[in-house]
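A single chain comes next, written as structure tokens; it is the form predicted alone.
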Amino acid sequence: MINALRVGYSVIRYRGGIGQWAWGVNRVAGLGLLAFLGLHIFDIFLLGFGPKLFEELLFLYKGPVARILEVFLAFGLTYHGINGVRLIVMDFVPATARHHVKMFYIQLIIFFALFVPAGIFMLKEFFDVGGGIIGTLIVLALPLIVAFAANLAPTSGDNVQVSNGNYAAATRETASARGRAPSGSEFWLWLFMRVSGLLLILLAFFHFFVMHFVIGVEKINFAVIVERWTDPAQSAFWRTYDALLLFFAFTHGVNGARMVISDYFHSPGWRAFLKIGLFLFWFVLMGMGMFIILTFNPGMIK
């Protein structure tokens, strides 16, 4: 952990430009989803115990502070998701990298564009239009403000090594697959976050849109969950469309946090510990969340 904060304050100290925030960014984002899926498979899971302690539970996404909540929530998933496509875009058109600079512009009107408006509706039911605009404007600076701070430390003398775990990894397979077809755990893992990142964008974005947009979290409870996944006309669609969100979502993001262990954690010991745990942590919700998704009944429930 010491380490990690010695690498945090490293890069702060760095001046990378561009490329340093568009990366850090994408990472806390990342990181900040996959905390928030964790909670919200945990929430789902509560189905299975009732309508009562299930909507006891929800006053964590209803309310004015939720609102806001919801709004990082909505910044992490279109930031994350347009910078994915960017870095793939790149990996699969190597000469598109020389233009990465002019490519993250393009994915900053991207992300306005869709981001504004999002946050806008989202905080207009309690702060009205003008407290919605100030309420995005203030999640917007935030990462500005950070990136504002960094500025006035110290410039870092050193050429300050700041990760050496996927990237090397990364590396070493790149290098040993030239004249032969690509083979290796990392490539796999690579290549699924890649594939499972373009499907997000369908997936992720689909979701959230119906539940924030189209149904409203004011508005979802109990009887809600309970329509999609046993109405004949839409249970298996629903059921279907959960279960691949859940599973290409929930991994996609234990793999990015596992990149982040190796990338900060360099002992071999805390780094094996950490990476079972976040095992454990995958497979004990993962199944907590498949379970419920695929045998949930309302019928049994007492």
Contents of the next structure:
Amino acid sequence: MINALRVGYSVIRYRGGIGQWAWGVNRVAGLGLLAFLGLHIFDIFLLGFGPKLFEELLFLYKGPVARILEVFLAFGLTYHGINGVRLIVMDFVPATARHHVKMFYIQLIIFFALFVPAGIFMLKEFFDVGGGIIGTLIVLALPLIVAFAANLAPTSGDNVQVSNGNYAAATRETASARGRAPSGSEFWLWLFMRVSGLLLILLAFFHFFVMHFVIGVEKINFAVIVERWTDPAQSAFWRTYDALLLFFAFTHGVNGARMVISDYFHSPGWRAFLKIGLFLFWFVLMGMGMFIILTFNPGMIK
Ligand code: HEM
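Starting from the form predicted alone shown above, please give the structure in the form predicted together with ligand HEM.
Then the entire complex follows, led off by the chain already shown.
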């Protein structure tokens, strides 16, 4: 526990420059996405208890505060996704790590191009009344803070952001390499993080686009989801899609959290305790999510 606090403090103190900021925001975004996904699986499970309970809980996603949280979600998914692709490129083509600063700025341009219009669209209804400018400023402020923090961060060198296992790039380009190449199950989990990350660029971005821009969170209700899962023309597609999204996103996120635990908790007791808890979290929520996606039918509601 003390170790975790020490590592947390060293993250603030350590002068790693852009690589450190890219990594820090990536980590916070990944954990934030996982926390949201946990809540989301739980509310989708409630579909099985009928429209009343489900729609009562939807207040969580509606209204001005939810709109602002939705912008944070868009921020996290867009940043983490694009940054993840940059990491994957550096992992598989280590020579590119030399250009990590340039790559980070290209990443920021893509990020701005996607996030700023998305954020303004999400907030438009709430800031329509003469206040569109406030919404726009909020949306612009988030990426600007990241860009400026990365730029102004005091640096003790030109450290590249290292992902677990980016060993070739890490040992050549930075003093803060995490160590030996993974072997056995760690190697497969390392590969899984990359394959699932790339699949999630398709699965999670398309899901987000349909739910938040095509349908719109304010219009989502029990009937919308039930139609997707029961209409014979769409049911097979959406149930398969949702099951794949759930499996890859939740497993990727939980394994990411496992890596974070390994980074901060060095006492065997704490590590084992937290990892068993994390595994139970994965097992129970994965079971609930798969159960409702694959077996939902209106007849199951009492
Ligand atoms: C949208 C596409 C995504 C891509 C391309 C992506 C990519 C990556 C990559 C490359 C890593 C580094 C893995 C390593 O160091 O071995 C990572 C870590 C992580 N990802 Fe994702 N990811 C995506 C979506 C998600 C989602 C939806 C979640 C949450 C459910 C998530 C949660 C995490 C967490 C918690 C970590 C660990 C962070 C750390 O070690 O600092 N990711 N991701």
